[in-house]
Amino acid sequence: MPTTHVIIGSGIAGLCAAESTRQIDPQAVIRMVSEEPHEFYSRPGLAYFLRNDFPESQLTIRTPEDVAALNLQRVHGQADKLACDTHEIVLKDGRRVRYDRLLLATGALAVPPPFPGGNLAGVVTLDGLDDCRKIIAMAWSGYPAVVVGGGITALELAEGLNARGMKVEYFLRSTRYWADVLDETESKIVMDRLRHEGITIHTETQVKQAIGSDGRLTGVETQAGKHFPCEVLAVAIGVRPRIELAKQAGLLVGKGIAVDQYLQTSAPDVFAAGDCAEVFDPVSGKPTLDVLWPTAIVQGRIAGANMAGAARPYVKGVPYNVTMLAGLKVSIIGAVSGGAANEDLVAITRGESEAWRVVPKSWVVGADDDVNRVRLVVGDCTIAGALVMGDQTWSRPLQQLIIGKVDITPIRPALIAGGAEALTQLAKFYREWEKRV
């Protein structure tokens, strides 16, 4: 009898798990349960689709031939109950799906608006393709919109609505953008560029309530009593892992679904991967969440292999992400805390890792002009993290030095001193290190 693998979730972690399982076990039955009816698409690509940079068709991440080769049995529906004792999933409509091995790749969902009026038509969050389509349909050129939040998704929404011709008012509860990751100068660079694009930024501004008529949004009232008319109110204050199914089944959960080094949960034959999984971070010594596309890919591949009997350990690596902030490419590697709490977020945001916030002190070692910037977090013997903004020349070298935990003791004083000489010393050190490895 072939082994039956069931994957709940059709995001990148679920897809990579299916590919890994199929590679190891060509005869396996693989069923994928998903609430989304769409073919596999790029979640990070939604920002570009929203901005009208490319058509929806370019979101596709696998060819029809690739998908067909997986021989997946797609099940459209919502998993409602997990019965570990009988190895069954019960769907909301009563259907039952049996498994020998199960992967929970349920992802994370946007935190709903915390203020009155959050259920009005016109109040939106951005979790997936259907949300993006809905927002685009609402984005009428020349009409006002309000965006609330302080991470990557909020900026994507502000830029997307602005690109669609809406008059965007961007509310930040704190004094600057993404304060727990960017430092003051980096925040200012991003905010200045947003203003240049035509987006109006309101710092230290909170929504008191969304106001509507006949169930439809007409505006927002701030805590200070100001009224802003708007057709769209986009809220991006963080995401939370979808752990309801795991909790109902009695699995061990924290902020996410707890897993061991093989990405197995506290229940036999049940694994978890991606945004919903909480993994051990050897640097902090604590379980952490990563809401990162590259991390979900790696976890999905390893979980899928282990479901097929490979017993491959997952060792949490250095969190890494490349994103676009106000038209600037930004690489974030390792621990890069911006030195302040992010009051605009009530939970981790998409494109972020909790591990980024571990080390608070950093030094700017290169700032060639108003947008190109290299900031390092220097530990006792190694570089613990780096943020590269604009020119990406240093992105790959720093990633190698950080991931390799290379001893930089000989140039540590120069790095801490900062300035142009720091980059000169770092370049010389890197060239010599490359020759040795």
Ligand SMILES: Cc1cc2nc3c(=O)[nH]c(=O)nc-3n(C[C@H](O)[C@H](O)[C@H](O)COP(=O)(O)OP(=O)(O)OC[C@H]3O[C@@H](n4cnc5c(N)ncnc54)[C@H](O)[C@@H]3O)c2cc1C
Second form
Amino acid sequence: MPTTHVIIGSGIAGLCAAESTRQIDPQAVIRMVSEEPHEFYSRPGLAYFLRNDFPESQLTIRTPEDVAALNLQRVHGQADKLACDTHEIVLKDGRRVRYDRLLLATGALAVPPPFPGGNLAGVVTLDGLDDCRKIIAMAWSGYPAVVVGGGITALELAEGLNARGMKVEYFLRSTRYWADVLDETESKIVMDRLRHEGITIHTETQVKQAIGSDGRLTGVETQAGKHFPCEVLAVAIGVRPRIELAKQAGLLVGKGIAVDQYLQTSAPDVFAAGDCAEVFDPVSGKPTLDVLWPTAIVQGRIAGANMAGAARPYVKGVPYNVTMLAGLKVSIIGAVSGGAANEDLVAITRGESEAWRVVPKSWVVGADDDVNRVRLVVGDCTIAGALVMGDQTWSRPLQQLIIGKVDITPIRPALIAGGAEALTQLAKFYREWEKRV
Amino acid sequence: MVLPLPNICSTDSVPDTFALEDAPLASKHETLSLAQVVPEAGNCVQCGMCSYNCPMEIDVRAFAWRGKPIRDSHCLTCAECVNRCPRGVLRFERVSLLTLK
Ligand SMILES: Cc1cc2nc3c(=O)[nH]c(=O)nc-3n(C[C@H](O)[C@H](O)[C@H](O)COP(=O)(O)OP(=O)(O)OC[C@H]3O[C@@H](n4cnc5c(N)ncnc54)[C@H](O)[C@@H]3O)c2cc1C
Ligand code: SF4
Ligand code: SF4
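Next block: the form predicted in complex with this ligand, after the form predicted alone:
Full complex below, order starting with the chain above.
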């Protein structure tokens, strides 16, 4: 009898798991349960669809031939209950799906608006394609929109609505953007560019309530009592892993679903991967969340293999992300903390790792003009993290030095002294290191 | 196996990011060396911006997923994909004709 693998979630972790299981076990029955009926698509790509950079069809990441070759049975529906003892999941509509091995790849969802009026039509969050379609349908050119939150998704919403011609008012609770990851100058660079794009930023501004009539949003009132009329209120104050199924079934959970190094949960034959999983981080000694696309890929592949009988350990790597902030490329590698708390978020944001927020002291080693910057977080004998903004020449070398935990003791004083000389020394050091490896 | 060669007619089409100046002048191999687009798969979010903007309709995203250099005889090395990628995944790398066996 072939083994029945059930995967809950059709995101990138679920897809990679299916591909990896299929590679090992051509006979396996693979059922994928998902509430999203869509073809496999790129979630990060939604930002560019929202911005009208390309049509929706461009989001699809697998050809029909690739999908057919996977030989998946897709089940459209929401998993409502997990019964570990009978190895079954129960869907909301009552259908039951039996499993030999189960993968929870349920991802994360935006934290709902915490203020009154959060359920009015016109108040939106961005988690998936359906949200994106809805937002685009509401984004009428020339009309006002308010965006609330920090991190990458908030910016993508602000820039997307702006690109669609809406008059965007962006509210920040604190005095600057993404204060726990970016330093003051980096925040300022991003904020200046957003203003230049035509977005109005209101610092130290909080929503008191969303106001509407007949269930439809008409505006927001701030804590300071100011009123802003708006058609759309987009909220991106963080995400939470979807752990309800696991929790209700009595699995061990923290902020995410707790897994061991083989990505197995506390229940036999049940695995978890991607945004919903909470993996032990040997560096900090704590369980950590990574809400990152590359992490979801790696975890999906490993979980899929292990479900098919392999015993591959997951080793948490150095988290990194290259992203666009206000049209500027920014690489965030390892620990980079911006030195302040982020009041705009109540939870971790998308495209972020908790590991980024830990180290307090850093040195700017190259800031040759308004937008191009390299900031290093220098540890005792290694570079612990880096933020490369603008020109990305340094992104790859720094990724290698940081991920490889390369001993930089000989140039440490030069790095800490900062300035252009630090980069010259680093370049020399890197070239020699590269030759050796 | 015969791999198709990237289609470069003159060094003018080699973008700036490709540091030709580093090459010592004109040994026979180096005159024949070419550029190809190479992905850093780990940074790719499969957004599709590269494929969408490729004038030759090459599915750059599929190469990026596999971490494979774009070896397509239609590639103009125009750098459109390299410049449009929001994640800095793509770059040019020199290939010597001798390694294209
Ligand atoms: C707009 C946006 C921009 C992003 N940008 C970046 C970026 O630049 N860089 C980066 O690294 N990351 C980014 N991310 C985050 C990245 O997309 C995620 O880390 C990644 O998609 C996680 O994959 P996953 O498979 O774990 O979860 P998901 O992709 O969230 O998939 C989970 C799936 O499970 C389904 N599901 C959940 N519960 C159930 C249930 N009970 N029954 C049935 N189905 C269920 C969901 O509907 C969903 O289809 C971005 C995300 C968004 C939304
Ligand atoms: S544009 Fe860049 S990130 Fe997007 S699919 Fe292409 S290579 Fe990947
Ligand atoms: S270099 Fe130009 S032709 Fe070649 S793959 Fe990229 S966009 Fe297409």
